[in-house]
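Below you'll find only one chain, the form predicted on its own, shown as structure tokens.
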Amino acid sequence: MNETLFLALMDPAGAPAHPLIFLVLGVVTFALHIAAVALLLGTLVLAIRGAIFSRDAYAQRLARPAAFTAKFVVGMVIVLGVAPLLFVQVVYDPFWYTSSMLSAGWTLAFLVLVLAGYLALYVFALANDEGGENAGPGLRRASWLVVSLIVFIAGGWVIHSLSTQLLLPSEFMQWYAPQGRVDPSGRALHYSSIPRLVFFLGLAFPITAAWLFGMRAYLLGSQERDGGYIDYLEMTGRRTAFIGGIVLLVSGAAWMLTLPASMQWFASSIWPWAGLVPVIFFLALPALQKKRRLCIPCNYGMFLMSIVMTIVLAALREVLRYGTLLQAAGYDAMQYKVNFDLPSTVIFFVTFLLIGGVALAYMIRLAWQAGRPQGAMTVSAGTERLGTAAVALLLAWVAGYFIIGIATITGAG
């Protein structure tokens, strides 16, 4: 393989900051994205089970908040999916570009699948919007939930294949010109690892279990009177977490055993053993929950720790990608050319941390207060001030965007 080819394909403009920043941000944002994906799939399964397949009154009751959670989370999945993709394009652009062009038809199909899954979920939501998630157990047009689940899984399979193809640069020429004949159609997905796909989809079990524990704590805090429903949430969460731990352990081991030759260095390194830490945590989640079942903050802590463990798994995924491309193509992402741009770096972090952080804090605080009282909710003065600040910061950001843009264009002219 001509290693200088990939170096020549690097963006001559370089990165606006050190590549390590983009690698770290890529890990964090991918972890948040895959956690949102896991919660989306898990809540869809719970909604489908309660609305279509179960006659249990509590399963049917759970179906409605699960379905409405899925509707909310799908927006997070899409928004949080943009950031890690952009960071991949910045640092690994020669490989991502090649992979997406070799399967260009599927790259476009992915967008169609996401749109179709999104629309299917909202067709369902429009049929059940009267009274929101508290309107009762009955759900109409629940078959649209099944359509949404299938389509989203198909979309996950496509993006999984595109992401794994970029790790096999030695196969690019064979995929582009099989048997010496150029195939520019982009109709084929050239590589998939079923154990890897199952591993990341399997995160739906523990993440959804943690959501169930958090929901249980939320209802306890709002003085839910139906103790049977509270117990059902805990039982379902513990069972789901245990199944998830087994799925992750088995699929993770199968993934390591079936790695291609260019990635086998990872299986024989210490890194997979580090991956056992989050898997063991997910396996132990039912026992941890049982021990802390009366501690409401601990229930929320389970969800936060699940996110932390997902970040650990995302970091190991990045190690695999970094090391494989370094060995297979001599491509060191840390040596990416840097043309430091202070204004764009400052704008990014101000947007990400300040504006996004305040808006997120407002939504979390509002949701927390909504679950505390019985009956009508009264928004506190502090929450109102936080909401006002979130809107003011967003308006300031939009104004700043146009001011900086106009100034830049005027100065360039």
Contents of the next structure:
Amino acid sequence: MNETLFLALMDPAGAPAHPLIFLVLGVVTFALHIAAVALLLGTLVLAIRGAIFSRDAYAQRLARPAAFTAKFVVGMVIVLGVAPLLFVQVVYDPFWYTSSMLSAGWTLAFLVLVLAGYLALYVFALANDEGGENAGPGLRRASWLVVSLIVFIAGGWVIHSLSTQLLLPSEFMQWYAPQGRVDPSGRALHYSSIPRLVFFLGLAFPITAAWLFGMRAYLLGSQERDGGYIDYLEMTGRRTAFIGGIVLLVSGAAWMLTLPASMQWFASSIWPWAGLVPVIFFLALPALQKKRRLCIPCNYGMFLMSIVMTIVLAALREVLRYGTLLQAAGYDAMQYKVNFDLPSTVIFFVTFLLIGGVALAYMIRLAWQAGRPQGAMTVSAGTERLGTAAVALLLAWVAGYFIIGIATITGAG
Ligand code: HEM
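Now show the form predicted in complex with protoporphyrin IX containing FE (HEM), given that the preceding structure was the form predicted on its own.
Time for the whole complex; same chain goes first.
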């Protein structure tokens, strides 16, 4: 393998800030992405179960908010998927682009799959839009939820394959020209690891369980009168979390035992043991919830802690990638050439923290208030102000985008 080739493929312009920033942001945004993916798949399963397979009145009641949560979360999956895509392209560009070019047909198919899954969810939502998410008659056209679930899992498998292929640079030549004959079609997916895919998709169990605990607390706070439904959420959450802990433990162990030779250094290091911390947390989730069920903030805390544990897993996944490419291809992501660009770094963080932060705070606060009272909802003056600030900041950003763009172009000319 010609290792200098990979160095030559790095963007000669370099990264606009230290690569560590991109690695950390990549880990955090990937964790948020995969947590959103987990909630999407988990709520789809709950919705399908209640709408098609279960005669239990509570399971049927849960199907509607679960389906509407899935429709909302898919937007987060996409937005939070773009973020790690940007970061991985910056620090691992020689490997990411090679992997996606070697399977170019599938890279494009991924977009079609995500689009199809999203559309299927909307066909379902349009057939069930009366009465909002908590009311209305039984669900119609629920088979679209099944289509959506299958298509999203297929999309997850493709992106999984693309992000594991990049870890095997010694195979690139063989994949590009099998037996010496060049195959530029991009038709094949060359590598995937089922245990690894099951591990990441298996996060659907604990994350959805933690979401159910949060939902239980939310309904308690809004004076939900049906105690049987509250208990149903609690028990379903506990069962789901328990199954999830087992799935993660088994698939995680299988993943470590089936690592290819160039990644086996990871299995024999301390890192998989660190990975046991989140897995044990997920296994203990039902017991923790049982103990703390009367403490409403703790119910929300379970969800927050589950996200923190997902960040730990995402960090370990990054250690595997960083170490493998260092050993297999002599590629040190931390040594990426830096061409420090203050304006673009400032623009990025201002956009991310200020524009994104205020808009997100507005939406969360609004959703929160919408669920609190029984009957008609009144939006507080503070929330109104936050909404106005979010729109004003966005308009200022769009104006700034054109002003800076035009100034740059005319200045360069
Ligand atoms: C609903 C459909 C989706 C599912 C089920 C899904 C699932 C996954 C899974 C399982 C992984 C981990 C792969 C692994 O490391 O083995 C992953 C990674 C990733 N996903 Fe998604 N994903 C979905 C949608 C998206 C979308 C729409 C985007 C982009 C717009 C996206 C961008 C990414 C990226 C960039 C990574 C790799 C990040 C990295 O290597 O640092 N995903 N996704």
